[in-house]
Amino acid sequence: MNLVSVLVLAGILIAVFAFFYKLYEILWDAIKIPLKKPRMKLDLGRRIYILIRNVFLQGKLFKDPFAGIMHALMFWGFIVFGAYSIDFFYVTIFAHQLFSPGILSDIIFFTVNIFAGIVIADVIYAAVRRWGLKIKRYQGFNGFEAAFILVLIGLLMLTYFVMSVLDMQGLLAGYTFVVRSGAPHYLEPISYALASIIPKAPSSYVYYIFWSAFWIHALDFMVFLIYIPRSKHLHLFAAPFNVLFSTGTQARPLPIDFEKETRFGATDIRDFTWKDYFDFYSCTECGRCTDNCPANMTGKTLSPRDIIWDIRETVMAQGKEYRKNRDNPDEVFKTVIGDPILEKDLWSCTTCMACVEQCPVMIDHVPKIIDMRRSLVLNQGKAPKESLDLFRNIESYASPYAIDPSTRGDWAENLDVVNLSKNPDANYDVLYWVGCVASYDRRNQDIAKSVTKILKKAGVNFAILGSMEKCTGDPARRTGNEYLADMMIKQNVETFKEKKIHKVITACPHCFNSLKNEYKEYGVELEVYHHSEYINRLISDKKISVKALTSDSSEKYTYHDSCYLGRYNKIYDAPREIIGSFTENFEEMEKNKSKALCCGAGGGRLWMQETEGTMVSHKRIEMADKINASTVVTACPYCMTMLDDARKTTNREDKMNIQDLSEVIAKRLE
């Protein structure tokens, strides 16, 4: 071993100590900082799946097609290089080659070469993106690191072909550290093409060219080996790993076992759990959380991604002292709201999905944002003004809203429907629940009777709860209130086992989601449809017939996607589908499906005041005019109230309608 071998060996060894040291220290905060340590079911068969189509494939990033496809070349382009590179070392530290000529061989490094080319265009498009273009989710964060980064990968690469073209143009004749020394042009087309072109260099240049190559090389690689942990580019270690622990329910915030728990939501870097951590040190600082998040694109400084990362610094400086300090963690960890995190960037988060939906590493910011509200609210007893009053309003009255609960089922009198509550012996195969909103507000009472419509004309036998229905406890849960959220789940449970209830139809999708996700943990199994779902086969059963538009009616309609019901229940196709059931005059908004945007309303924000910047419900009304609708179809209460208040505060009120699905059949039913 000569001691061009010595000092490679050497440099490695040190690299790798330096990351595997870093990654020591990143584990040890995971494991030994959370007081949570939630178990995860193995589900291996879809975590493969996810894994393979999220990570290896980069199936997320191509919601951003551009940005996408130059991340996932650059990612491919990456492990087919990770062969060169060991094959590079083990030359230059054994001299000979790991890969033997063969099949192998030639494959590996017929790819090296292609990729090695599609890389160096990569980064010099990723350079345009971020200070040519200037996109906006770009600037301001990290531009020294993501400079810093592009400079090493490009360097990688150039000084592979500067190595390569040299041995192309037979300069390296006698060289020892050279990867496959003389290979056939046909395995590396680029440095072919490049050897071609490039007048040879005199032979008295070609030792420092190809030993500057080499040392710039081998020193870049573990330069970028050690940095990689120390970085945003930890995301490269901890993604994968992110991606194979998700759980399949996102953003869904754990519940609280009162009788064992004493730390209540999310104060200090201690109450996030391991998965959290990982979830904070997979973040690439892309943006596309807050480039999505309606907050933050309507003037509110809510950003998802600065909620992520400045936990994450929190993570990494507060652990490095509790590493040194572990016994006096008091003295350690301090509370992460406030400082960092403003109050008012928590209370301003619809919990629509849109981050979660978006990020390519799987992070799962909303339930992050509701602990950290329930902290607020169980430890402090602090909440925006109409918080508190929704808190007072579900305890006494089980709902939202200050009406004697007696009066619940008071929208379906001289209707004919079974009301339980009523009529506790009545035979029925499945129960409408109507939810808060459908029951007492006017505009939503509408709803209610034209499901109750529906369902009579196709001869379901159906009935509701009347003044035994309670609030699902969604929008306690996703205001910070578990133990009221605990108390009424608990409730309902009881009133299910009760009435030996299997079988649920809703027009509200966070009663939908929290009924059919979130139930079973309380001991209740539940089959649960959406009215959309519901509605749309009865249809297609025909069951029921609706009339079609006539062909020179003028009724253009569009359709908003509500976020329980979308991006949370995957529901899009069947909504459409009703639609397209009676006419073929519809377009989608400019944000629609997986990226529609919110209507406001969500994680109790339908009884806060929206202060702060614009109005989400009035630039999602804006989307619908600059189409042209006539009619804004919805398929959830909360969405109907804030579009219906936006279009008329918006002065709209002539040319655009707001109506449920089940109001549009109902009022076709042939």
Second form
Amino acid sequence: MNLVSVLVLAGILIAVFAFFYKLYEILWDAIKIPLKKPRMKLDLGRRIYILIRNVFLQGKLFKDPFAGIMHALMFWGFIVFGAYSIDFFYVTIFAHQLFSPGILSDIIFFTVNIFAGIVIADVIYAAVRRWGLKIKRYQGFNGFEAAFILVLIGLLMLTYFVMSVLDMQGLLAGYTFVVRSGAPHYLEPISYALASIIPKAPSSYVYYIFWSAFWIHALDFMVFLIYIPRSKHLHLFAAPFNVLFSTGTQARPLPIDFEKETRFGATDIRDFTWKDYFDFYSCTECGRCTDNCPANMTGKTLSPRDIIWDIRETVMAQGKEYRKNRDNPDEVFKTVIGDPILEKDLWSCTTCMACVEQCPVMIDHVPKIIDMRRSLVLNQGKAPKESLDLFRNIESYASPYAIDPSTRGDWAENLDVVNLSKNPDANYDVLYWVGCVASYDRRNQDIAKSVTKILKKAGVNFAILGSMEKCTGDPARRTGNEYLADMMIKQNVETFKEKKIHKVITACPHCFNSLKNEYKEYGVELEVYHHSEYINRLISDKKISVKALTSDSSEKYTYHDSCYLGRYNKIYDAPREIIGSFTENFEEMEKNKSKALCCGAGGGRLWMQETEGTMVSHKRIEMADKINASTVVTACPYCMTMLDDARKTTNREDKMNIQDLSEVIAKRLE
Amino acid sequence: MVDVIVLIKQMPDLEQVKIDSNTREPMIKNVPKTVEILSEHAVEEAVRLKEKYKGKVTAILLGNEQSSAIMKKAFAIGADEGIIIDGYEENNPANTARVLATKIKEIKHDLVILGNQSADSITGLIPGMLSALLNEPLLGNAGKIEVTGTTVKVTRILEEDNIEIESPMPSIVSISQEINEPRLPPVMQIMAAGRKPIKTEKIAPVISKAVTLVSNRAPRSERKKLVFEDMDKGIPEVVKVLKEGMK
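Previous: the form predicted on its own; requested now: the form predicted together with the partner chain:
Time for the whole complex; same chain goes first.
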């Protein structure tokens, strides 16, 4: 072994040790600090699928096409460059190639050459995005860290080219004891092209040029290795695992056992799970979440990125302290609520899941926000004043409204609807779960009446629970009052079991999501349909027929996606097919389907004042106005309430209508 | 140290009271009982005083075995002890005050806190009557309560000015709704409240004929219940009806 080999070997050993030591530390934190466990199922098929889709194919990154292509190329470049680097250091240390000449080594060296060129272009593009175009979603990013990384990557590629060009020019013959040489022209086309343009350096210079390039290349790689786990580039390691470990239940906060647990929600970093720690480690500050956050978009200070990043910083700092001082956890772990995470930001969240949907590394922002709300509500009794009223009403009247629960079914009077609280022994096939808003709110009662009209026309034998129906617990759960939610869920589950209810239709996506996905954990299996799915099937099965819009009509329809129907339950097509069943006068708004903008009402926000910034619902109405929609079709009583209100307060009453899917169909029944 | 007795009233949930269309009487028989609104503020204030000055909060409630949920609510907010006086079912302020005064006399206290009038019967008589029966000064309609040594100072918040009054303790303070916003108790306290014992004391019915209830009836409503479905035609029709009504 020569001196160079010894030095490089020592350097690589140090770098690898530093890399793994840091990984050991953060994994120790992730295993030793959390007191809670995530929901984990083996789910192998799904895991393999998302690993291929979201890691190897970089699937979620293409939601932002330009950045996505850039990142994907960088990622694939890194993989081949990784193989190349192993060979590079192998040659330096052992003086012969790891990949002996053959098809495999040909593929590696050819792709490396191509990707090195692409990655240099990527580095320039990434720098232009940050410091030239100043792309909004990077706001507040760590400039030094980004610049340092880009310089490291750029230098790594440049020095690779320097050595490769020297080789193409046949100048590396004397250095074969540390580098591979004599690559055929066709294997390194970019270098070959460069070699033919760049004049050969005088042989006295080659020594200096080669050794500078060699050492910069080798040291750069070592520094990079050390730096990865200590910067946002930790995502190189953490993100693939985060995708692999994703629970598949992003939208669902963990259940609480009130009989056993004493710490509720998330107060300090002990209250997150190890999977949450992978979320924190995977964040790259890319800002896609915040860029798509309806609260942030309308001038509120909530930034899902900053929430994740702030907790990550807290984990890094308090983890380090805890490793030194393990006897006094209460001294080490201080609450993250208040500082650095503002209470008002936690309350601004509409739980719309746009952040989770956008995150390329599958971070679950929303359940963490709900868990911190839980900490405030359940441990300290802290919540916005309107939420306290909401809780009181749900507790006393089983709905968010202070209205006598015995009048819940009154909207159906004279409509000849089977009400199980008045007629308990009636026969029926399907339960129509009306929900609180459609039961009590005057405007939304029209939805209940329209659903009734459609079901009757189709000859569906259905019943309502009347005063036996109670709030599903969703507004309480999303506002952090799991205790109350738990109470409501148990009462409803009791009713479902007692009445042997199995099949349910509902026009409320919030009820739908709860009943379909969340009631399972309370031991009741329901077959739940949202009215959009159900009506769509009634149309396609020809159980009802819908009058087509005349071709000369000037009506223009658009559809506003409900978050709890769309992102939570992936129902995007059924509502559009229903509209398509009677008209082609349909245009999408600016943000639609998985990128849809929230109405501002989820997460209990329907019952809170929106005082900071502008109204989310106004922004949505403006989008509808931009395409001159005359009817905005909704599929959720919350959206209906918000958008109908926005339509009025922004003086668009004359030119725009808000209609539920059931209403547009009920009117067109033949 | 301030030891506080807080008086809680239970009442039928007014949102759920319906009026019998024939007799015009409220149908309160099966309506669930709830904590009277001002009583909840009174408990909250008593607990805040305890948190500030230390001491003990004893809650007294006229009720029966079914009233324990209401007492548990007071426990969850922070009351230390709870006594349900079972057996008094009248709604006669003079007797109510006597029953309460008898019990209050047995308990060492610096302050008695209660709402200035109940949300259901709205007589506003109990604070004054208690003051007379217990021979303790009454500081009424408090919007703020402060204690220094053995003196209590109360701020009455009026429309145009604030009045401060004070008296030596023990005294009676009746509160107005603006005094505080009752808290949402933390879950651990709700759970602990469920396990806390409640003292129930039976008393013999009090009979007095000073004032008797003659009738309790809602005025007959004159609503015409007209519904205008068509927006375009409806508005002129509404205007027409309103004009006729004004004649």
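We call the rigid core the largest set of C-alpha positions that still match within 1.5 Å between the two forms. Numbering follows the first chain given and starts at 1. Computed from a prediction, not measured in an experiment: that's the story for all the values here.
- Remark: with the core as the superposition reference, the CA shift of P38 between these two forms reaches 2 Å or more.
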